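Taking the form predicted alone, here's one chain by itself in structure tokens.
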Amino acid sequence: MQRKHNDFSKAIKKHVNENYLKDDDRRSFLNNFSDWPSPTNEKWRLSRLGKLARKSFIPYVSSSKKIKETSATNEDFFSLVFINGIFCKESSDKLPKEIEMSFLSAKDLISNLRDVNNRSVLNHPTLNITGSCFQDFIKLKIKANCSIAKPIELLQTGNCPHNSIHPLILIEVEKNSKIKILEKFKTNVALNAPLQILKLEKNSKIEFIKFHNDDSETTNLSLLISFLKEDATCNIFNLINGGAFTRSETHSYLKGKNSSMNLNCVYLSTDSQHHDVTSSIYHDFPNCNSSQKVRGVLNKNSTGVFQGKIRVEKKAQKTNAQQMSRALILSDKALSNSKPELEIYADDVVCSHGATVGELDEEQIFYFLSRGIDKQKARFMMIEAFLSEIIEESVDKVFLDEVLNETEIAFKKILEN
């Protein structure tokens, strides 16, 4: 592992030296990347990066030629296209005047992370590798007192199997504004390391749907950091069904009274896929709410992980925080690991966590068979019911049909296997 890490460490140092020699802010991120997390690191114990560490790859550098995206964009969205982590203006839609788009620097990234004091975030490989190697740092600012009816679609594409790519985006929703976003990851790369920051001002709201559907050989280490001010609401739903190794990690800081964070996920795993849903929600102010609900379906030799942490500070009275993970195992070789965690310093709170792992109920299957429904159809209907409940309660109606359709395609493929 060490030898290959040294190869990649040399590659990113060379990348920064050749492209950003005088950028000390990038170097500060580079210097924080000491190694891939080891199996003894508690945050990564259930999701080991040994296979990634043994890969040989280098950060992607765009060519001087203009890149064009040939796939059509969706007329129901404002589509923004990113190819190999780089914004493609020629293939993207023009945004309405209520949304400002700009390009930021590594210094801006440091500024926007000044409220983060969590070591697992500051030492995160995605933060430090992408903070040093990104080519485009996009900021989308939704102006105050706006409700954007038409959603934004972020299309993350790419095809460079021997490279790492580093999408970096900041979404800032000013006070009294609302926005809906659908993001799709569909890349064929060695490592996709997306870093996203959400900043929600007073009484703002975001609906954020994310599809993780990378190529079967791709490792995706997604890191999302959100900050919510007073009366802000952030609803995030992840659908994970692609990639060889996908870890969707979220850290959310509730920084104002009556703020709400809802972070739900469905993962669908087969073959030797490893899907990891890791989250930490920090309740720093009173009267805040958070909910984490995860459901997974695993077949063959796949592995699913849920690590959810709720931290409630002493002054965060009247906190309401819930987390629940449920997994269905379809194979004797599939494995589900759940690690819910509560860290509570206030005394007037309602907090709970739980996790279940089980198989499809054979008595229910027998009931379907007795009614003339074959076993495969019965299994399909039971999984559909298991997943549709969380989807319908998590997803805005604008996205509901597409999410249900993507989910159905994924679990049909699992059942066919």
Given for the second form:
Amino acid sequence: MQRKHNDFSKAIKKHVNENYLKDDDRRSFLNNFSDWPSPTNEKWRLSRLGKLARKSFIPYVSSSKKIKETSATNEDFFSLVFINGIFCKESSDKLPKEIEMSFLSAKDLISNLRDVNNRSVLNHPTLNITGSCFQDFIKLKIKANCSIAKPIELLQTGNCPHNSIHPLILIEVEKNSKIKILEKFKTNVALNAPLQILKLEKNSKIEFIKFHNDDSETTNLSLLISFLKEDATCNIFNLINGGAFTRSETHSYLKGKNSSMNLNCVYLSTDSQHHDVTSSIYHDFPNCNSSQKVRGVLNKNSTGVFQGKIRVEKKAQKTNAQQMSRALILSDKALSNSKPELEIYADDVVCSHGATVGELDEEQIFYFLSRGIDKQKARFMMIEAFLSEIIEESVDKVFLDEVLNETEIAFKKILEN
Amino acid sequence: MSILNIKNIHLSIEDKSILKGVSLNVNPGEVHAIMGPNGSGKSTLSYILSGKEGYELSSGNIYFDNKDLLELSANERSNQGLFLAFQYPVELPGVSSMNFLREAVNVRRKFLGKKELNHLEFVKEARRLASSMFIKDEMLKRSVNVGFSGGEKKRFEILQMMLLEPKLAILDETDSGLDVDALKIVSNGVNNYKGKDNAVIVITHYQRLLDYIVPDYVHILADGVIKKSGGPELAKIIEKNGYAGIVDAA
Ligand SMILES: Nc1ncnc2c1ncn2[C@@H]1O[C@H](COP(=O)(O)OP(=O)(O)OP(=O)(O)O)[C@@H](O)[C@H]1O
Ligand SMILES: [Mg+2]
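Show the other one: the form predicted together with its partner chain, since we just had the form predicted alone.
Up next: the whole complex, starting with the chain shown before.
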């Protein structure tokens, strides 16, 4: 018998009616959300939302009262600050002229998602609740033929433990342009439901690092949708260590030949945290590459999930798709699940996938001990090695120190007893 | 005053009795060779000495440098100057050899009350000793033992011994898998390290090694005990006749 759900669909209906009465486009998203996905839904079976469903919260609405602002201080980045999903101009840096920023509507969201027909995306709770309840929908356009060396930093902060927040961003990289982005989720909210769309035009490139480090009570349901045209490259690296429940879901559409999607991830979990990496890559054109590599370290009662889907259409010959998930379990109560899903309709493809779950190897630990290095340090060095391998392979030089540093802080924390 | 004194040790693994009363005394400046058929317990003895989990004695005592060895954890034994060159060195993917060596050396230095070496000082020292073992700089950048050839792994073990300057080095079949040149390199390394204050136990199957590292004593471990001890000539007899006449079943 399921315990009673709080009726979130009612709450958002009321919210939309009160705030955006005339907006039929928002309402079209609203109508797609009746309740949180149930555990019988295959996409959500391993990551159940019961706890969230029983929580009582409503979407955040900006009040006139001034919130204490975090201001951007890092000289190495163009920082854009968001508070509770709302863009905070005063705290943000001015962008260079090659990057155009604008605000979009729910109608624009619909038109940008025209090509999406997967039910798992169209029925995704984040798409529908954020599509109907967002406050700011920011678009960043990187103009054609620009290579922007200084990275953008997106600081997603928030503090409203009884609300959901709905950051919504579209990043469009025009042809032959390059951009590097570091995004940090650090919120203390009931639900953080960021929706992000990346559009990569011909021969463009994005390096995108995302830190999911929300407060220990927060649920984070990130949804990222990317579209790649010919010769485009999208490198995403996710670090997930925060939140009570964090699911980082990505859908990538390879819509032009020679495009390349690399979606690698590290998650670090402890206590009763649940971390989920779900990604789908749709190979629609020939000669494209994709990689989904995930490494997790789990301690105490934590759980980890990797669901990786690769779909290769018939005309997507010479596809090269790799998928690998490895989890390191530090406690006998921690659990890691991995669910690969391969749908391959082309014949000339190279696809590999694999998953391992294991403990730290006692023989390896003994080798450290025999050289005088104590057990704690040995464990530390082995986990560091396990993680740095994938980080060094995935992360652009400009972000490497920051990512290694953030990872080290996070895994020191999960090693604490 | 001995460096190592093993007194009548017994060990069983999963109800199988492996050592049935082994005693051995090693003094400073000595080289002992331990020989014996496959599966006679030579590596087991080395694991007992280095404190591997699962190799706890059912009876007997071991003193190392006048301390009760069994009271010390594996890493403390290394800190105190006991070193094991593994028969099968373990691969550590992602752990750079240089970092691993530096960590080990600094832990030992700290224990000895010496100043820890900074990165540069350490790299210089490591390279110097590595080149004496014909180990290329490039190898030190790689993960510990990953992709090393059999011979490279063995030379890397000896490099670790040189860096850690132990009181007692146990070399478990360090000669196996070495070509003639590598055998000379390794033996040279051991002979240079050997002095009047430290000692070496070499576990080997072949007399060949003992031409280079000349032992003071040769012991035959078989049927769970030291069946016979003697001088270097004992190794030559075994090379010629095998273990017939020494070991029950041979
Ligand atoms: N962890 C273990 N579990 C079960 N049996 C073990 C274990 N360790 C050692 N043994 C057994 O103890 C016996 C001695 O093994 P050991 O490796 O010490 O032999 P060895 O003398 O070093 O042989 P070799 O010359 O082949 O290296 C063998 O029969 C081996 O199978
Ligand atoms: Mg052996």
